[in-house]
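Take a look at this single chain in structure tokens; it is the form predicted alone.
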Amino acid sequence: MKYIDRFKAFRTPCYYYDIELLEKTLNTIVKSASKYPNFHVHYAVKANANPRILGLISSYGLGADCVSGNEVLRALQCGFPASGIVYAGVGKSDREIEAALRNDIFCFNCESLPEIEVINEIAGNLGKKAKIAIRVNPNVDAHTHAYITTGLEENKFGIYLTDLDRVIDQAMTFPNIEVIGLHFHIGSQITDLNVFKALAERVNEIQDSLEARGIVLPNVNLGGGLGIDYNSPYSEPVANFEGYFDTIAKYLRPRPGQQVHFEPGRSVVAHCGDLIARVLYVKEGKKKFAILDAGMSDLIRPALYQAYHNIENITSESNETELYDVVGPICESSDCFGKDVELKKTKRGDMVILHSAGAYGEVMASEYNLRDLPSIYYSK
């Protein structure tokens, strides 16, 4: 494997970021979205803000999709533009509200009438005046894990769509509010690219109500949602970003002069990440078990949902293979990266590679049982 005897010198639990892997992913972006003038991409930031991957992606062009208060100075420090900027969340707080309004951003998505009521408050006592999308729950399914859903009537997130014309109306009647768009994001890890077509057509379905009552904002945002391949990392390393977008401007009815927005995250950054350890034990009984020095506080995702990624010892001389539940150190049993995965003989000692950990992985790690946080290193 390339860059195999580097990685041997690195002190592990680590990340390891293919920045060239990133500039091609974001070049695809870039030149996919560039076929519609209209659309605007905004890189969901929860997804990894690490400052050096931020830089780089800011440095593309695209604008940030933060869900935090300082998610919103991160992304301002790390070269986004606050023109750029949409701050979505269901929890928004009063100091993180006058944050953003006081850094001038592009948009808040708001998620309930109670937020819209207090955003115009502080807005009025900053003198300001604040823009926001209405965050509509489509009632779309997403075909994905439930704990990544987000577009059903019973999810947290979103104005359910028999509230929509009431809130708006309320809306539009605050002082200090610019109601300039509507907001959607159904889930994650979506690879179906039939889903983003329905929720398309709904997009359209709740557009043409507007319309009918006279409402036509300037701005609609389908958020993200593009899934990737965690099973083969080296088959398709950069997400489908031409389809998902050729996709949505086949089905999706823009008003005139109307702006269209995206809020991908994972797809942009899962690949280019790897967390990569080294084998502490092999432990012997009823089954296999390969332990490893990184666990749940360095990736997450697995113990979290039961989220798969491809694992590889990349050291091992051996031609055969053998099973393995391949678990951390942590003092939990959820601690474990996979069952029963297959891996060349094993040995304590050898590297081993959890593949497309870029996005929920450094971002989403702890001190749990106080241990450190995993060291970082980038291919250039």
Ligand code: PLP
Contents of the next structure:
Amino acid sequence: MKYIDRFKAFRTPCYYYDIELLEKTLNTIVKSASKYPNFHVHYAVKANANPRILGLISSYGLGADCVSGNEVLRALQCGFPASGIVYAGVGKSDREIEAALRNDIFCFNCESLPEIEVINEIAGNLGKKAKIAIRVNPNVDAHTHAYITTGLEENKFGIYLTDLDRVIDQAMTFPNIEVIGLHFHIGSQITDLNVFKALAERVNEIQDSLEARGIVLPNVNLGGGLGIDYNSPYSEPVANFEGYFDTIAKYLRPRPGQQVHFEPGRSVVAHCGDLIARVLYVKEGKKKFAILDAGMSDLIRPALYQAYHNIENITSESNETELYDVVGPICESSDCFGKDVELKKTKRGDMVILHSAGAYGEVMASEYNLRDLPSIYYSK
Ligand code: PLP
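Okay, that one was the form predicted alone. Can I see the form predicted together with the ligand too?
Shown next: the complete complex, the earlier chain at its head.
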């Protein structure tokens, strides 16, 4: 562990961002997407909205995918041009819609007809024309955890395929709305590229059927979802962007001149962030518990989605390993980072890393139990 002495000076619990790794990841994204001049990447701000991280991502020329009015404002403050901002979400409030319109964002990804009606009305009041993409629920199974699957008909997201013709036809009649595209997002942490092949093929069918009715839109947005390898954070620190973009390029049939948009979040930032904690106590009973100074208020993914993070004791000098339930200090049984985790023999004061916590980590931290928010450190 090359940074160990540095880590020892940290106030824990803390997030540590490897900026060099983020730069390497961004270079890979830019290089692998630019093979296809009609591909545009919008980073999903929800994964990590830390201003320093956003500033670096925007400096690589990516756009931003936002899911709240405040994310739109944060993205603008951090250097993303309004012309690269897309804004999704099933429940945009009037105030959020107005702010996005005033800032002339590129596109609203719309999830229902009532929402499009409201955007039409607010745009009319402001004397603007809102550009929208219609989010379609393509009924493609992402083969991921149920809580992060969004493209099945039982989910709350998007317009059902059976309603699409009616919704598009009606949306096109609104005077202050310009329908510029279709939007899809089927889920998160998708590691099987065949799922993206299935999505591309479904999008082709949908576009064929619209084209048969004389509707050809200039944009298609395939959302995010590319997964990362949580098991071995050291062996594949940059996600398989090349395979992802190549798969879409191979199977998607964009209409002539059509622009293709992507909204990766997790795959951009997950590996570059770790949560670092100290062991407060080792409690022995029927099981051994390693009780950390970090809890679910710092990293909620294991409690919320049963998510796995690779956990490593970086300071123990023991050659022996033991099984521990690694838990936090919060008064909830779900405040557990992993059961029967094999760690080097652990004692009070040891430092532990929860790897690959850069996505949906810091951004979901809370002050539950009136705890302090985690500290933040950067590699440079
Ligand atoms: N786009 C939309 C509409 C989303 O809801 C999400 C995440 O849920 C993303 C993009 C980013 O997904 P991921 O972090 O899996 O790439």
